[in-house]
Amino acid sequence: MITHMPVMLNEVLSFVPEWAKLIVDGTLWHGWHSLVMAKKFPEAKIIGLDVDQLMLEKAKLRVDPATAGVEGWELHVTHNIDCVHWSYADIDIILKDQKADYILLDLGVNLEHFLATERGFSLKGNAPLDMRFDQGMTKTAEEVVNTYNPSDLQSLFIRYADFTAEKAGELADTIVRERKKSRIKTTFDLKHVLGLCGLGNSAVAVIFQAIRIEVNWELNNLEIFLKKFPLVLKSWGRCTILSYHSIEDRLVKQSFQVLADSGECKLLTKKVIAPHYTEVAKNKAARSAKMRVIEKN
């Protein structure tokens, strides 16, 4: 069984208001953050959201009293976590007239996305170019690679992968040239094409990340959420966001600062919080994590 280690768990817990009655975990993953919050705050109701049906089903096995204890899963029985297949970008629709005391977003991907190579997130295994979190979505990485025009591909690689315009243009032109010969269908197909431009595995992984962000509307959803969350927070309610990409962190930092300058909210983390070196030693996936917290006045 693949186990995703929750990042900065103690730090996340330290910012949950002691009086919290309604908590939203906007990125449930395997449910670890929610499980620990449920244990510490047994009177609170937790709504756990995830757009990835496969991830959500595994979280349900861990947190649902009806299935907890299934072979291969730890016994974590709790009655106060509702697992919902929905995007955090629609938090206002989900909560309706309710107001949250605490909202958590743990952005990025789960370790399982990379280890389950058949889903196309990783360049370590040959698989269809999928990269969808939500299997109900129609756009796949294969569609992006094979149908985007050169200028759109170039823009994607500049914005999400931080390549220069010249290099991004070279990558886009090479993809377009090679897909005319034969459709780029698999992760190894794409890896080969990018290799023609001299990209090693590290740089290829950055391109994979950029395409994944595009496929799943990751930054668009974050931007939507940042506009909505103050409307669904109670006074003195808090929002914690863990990001792993410089663009994500910049969006969060700028949005939080605007809210603080307006007087609507107060920054609880004037400087970004990074994981302790001992956590990074145990979980390398945490090394790029950045945590910011804001409180509504």
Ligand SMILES: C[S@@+](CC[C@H](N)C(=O)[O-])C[C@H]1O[C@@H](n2cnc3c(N)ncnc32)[C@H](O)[C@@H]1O
Given for the second form:
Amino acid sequence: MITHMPVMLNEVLSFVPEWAKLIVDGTLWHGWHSLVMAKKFPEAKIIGLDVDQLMLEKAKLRVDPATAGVEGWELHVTHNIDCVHWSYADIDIILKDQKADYILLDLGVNLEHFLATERGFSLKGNAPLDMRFDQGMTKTAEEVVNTYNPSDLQSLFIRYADFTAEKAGELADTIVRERKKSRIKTTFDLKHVLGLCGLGNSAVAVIFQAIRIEVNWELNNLEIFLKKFPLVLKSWGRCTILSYHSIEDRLVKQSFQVLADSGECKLLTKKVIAPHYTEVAKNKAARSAKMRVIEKN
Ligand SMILES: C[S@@+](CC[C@H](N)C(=O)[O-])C[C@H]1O[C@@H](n2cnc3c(N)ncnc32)[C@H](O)[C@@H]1O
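Okay, that one was the form predicted on its own. Can I see the form predicted in complex with the ligand too?
So here's everything in the complex, that chain up top.
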């Protein structure tokens, strides 16, 4: 059974307004944060969004009273959570004229993405280079690796993986040279090519992450969301963002600061909040989490 612990759960709960009637969980996954919010705030309606159909199906099983007990998952059976296949970047469209009291984003991947080695997120198993959260999207990691020109690959490795221009250029050139010999189709093909440049497993994992960010448009989605969310929050409504990558946290920090400076919102976390060391001891996945919260004036 998958063991997943919702990251910074107590901190997330502490920022949900007591009077919340409409909550959006923009990154539902199996719905852990949502199920606990539903239990604590039974009056609230929760709209849970996820672009990954496979994760969403599991979330639906967990919140449906008919199936909620399976695999010992039962936490709280509720009809108050709608599970919707939707991107948080389009939150304004799903909410139509409604405004939310609380919005939660818990960004990134989860353990299950890595354990499902056939989806190509993990370098531990050999699988097609896919890495799509949303199986309805057409661009895969294979396409990125085999069709991007060298300078696009280089800037991807500089921007998302923090490699020097020189090393990123070497990686890009090697990929382009090797793909001319034969298409780079699997995780092990890519790992082999990166190995030619002397990259060990942890550096390869960082390159895999950079490609995943590109395939799923992760930073673009966050940037779009950051422009939109104040428009769909009620006055005194709050938005919490948990991020795991320094670029994501920088985007959140800068955008929250601009909103605070303009008087549109108030920062509830003047400094970023990190998980308590006891949580990190229990849940390694929490170790890089950074949490920021803002309130609409
Ligand atoms: C870290 S998990 C969320 C875990 C969840 N809070 C919990 O504890 O059960 C992040 C989820 O966000 C989803 N996701 C990624 N990009 C998304 C997007 N643009 N819109 C909605 N969901 C997205 C992923 O598919 C993944 O299931």
